[in-house]
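To begin, one chain is listed below as structure tokens, in the form predicted on its own.
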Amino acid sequence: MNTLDLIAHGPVIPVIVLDRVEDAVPLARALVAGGVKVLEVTLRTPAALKCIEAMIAEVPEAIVGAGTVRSVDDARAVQALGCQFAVSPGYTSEIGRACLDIGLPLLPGVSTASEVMMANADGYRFLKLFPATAVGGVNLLKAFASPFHDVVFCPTGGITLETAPQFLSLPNVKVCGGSWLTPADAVKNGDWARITELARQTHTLRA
């Protein structure tokens, strides 16, 4: 899989964080159910290993992913529970450079222009703003979409349900990444009602 496949699924990647390994089934069936496919788990909690493997054990519909993957260790991991791509919150051409040789699906995160340089340099053409609206939003985005006409982003970091169209409307970004798709509280309370809701929500985003 190539991560500019993950585009065709919807227009925005929920960011999962979760700390209880038996949330994460009844969470992504509650994304699914809302036609959120692709899920980006965070390896931002001791669960978060155990969680991504009983999403894919259990729920095969899902394209599952892992995020915040920080180093070759964490690559290597999450390819052997048998993700289908990573998203890393930065860039080191250590890392670009191992997951093209495991062959996992890597969209690496950046913040300023050297950073897409050197994601390039590695033939990398679609990543991850983070953490968007704090380096610069879709300014920044705007501002990148001539000297790096060649590059897609998917921004992340900040933005809501009301400025995910604003980011969506711009010509090079293909899909954004959303923590309000889960919030703490439904996650906690099993609120998978709302989850569904949410999930829904996406789809009338993109105009």
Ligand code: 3PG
The other form holds:
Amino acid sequence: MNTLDLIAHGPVIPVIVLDRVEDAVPLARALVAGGVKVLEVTLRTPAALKCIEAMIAEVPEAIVGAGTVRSVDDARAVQALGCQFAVSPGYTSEIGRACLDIGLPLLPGVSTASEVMMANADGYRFLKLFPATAVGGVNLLKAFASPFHDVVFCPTGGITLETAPQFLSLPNVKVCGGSWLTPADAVKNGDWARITELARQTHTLRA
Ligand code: 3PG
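Any chance you could show the form predicted together with ligand 3PG after that form predicted on its own?
Expanding to the full complex; the earlier chain stays at the top.
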């Protein structure tokens, strides 16, 4: 698996934050039912690792990755659980090289030209632009297109169903990420039908 393979599954990668392990499997099933099977579960809560474990065990159709991977230890831990990919909010060569060494596909976060260059130097050409909207959004991606003509981006941060088309129409954007598919209140209330519907809506978007 290569992170670029993720693009084939649809134009949006949901960024998932879970507080309760019991929500993990129904949430993953709701997204898969809506045709979204690449799932980024962020390491932002104490429950995250157990949620990942449950999804991998019980929702085999899902392609489960870990987000908010900030250290080599995080990368090793999520690989040991069976994550198929990792996403980091920023870039360090230490984490980039460690993921290459252990064979964990990494979608590394960048927000500046220098970070793009550092990630490129370690062999990464598919990068997450984070936090996309805050650092310049569509205009920044347009400005990156010429100097970084061989780099493609997954912008994430502040994107919605309404703004996603602006990002996905750019030649250097192949997919975007966002938490709008998994609203906190829907997860809290177990409103899985709403989440399936939000997942379905992403198929109207095209990269
Ligand atoms: C991320 O980690 O990629 C972001 O927190 C997702 O951003 P959003 O919540 O603004 O979609």
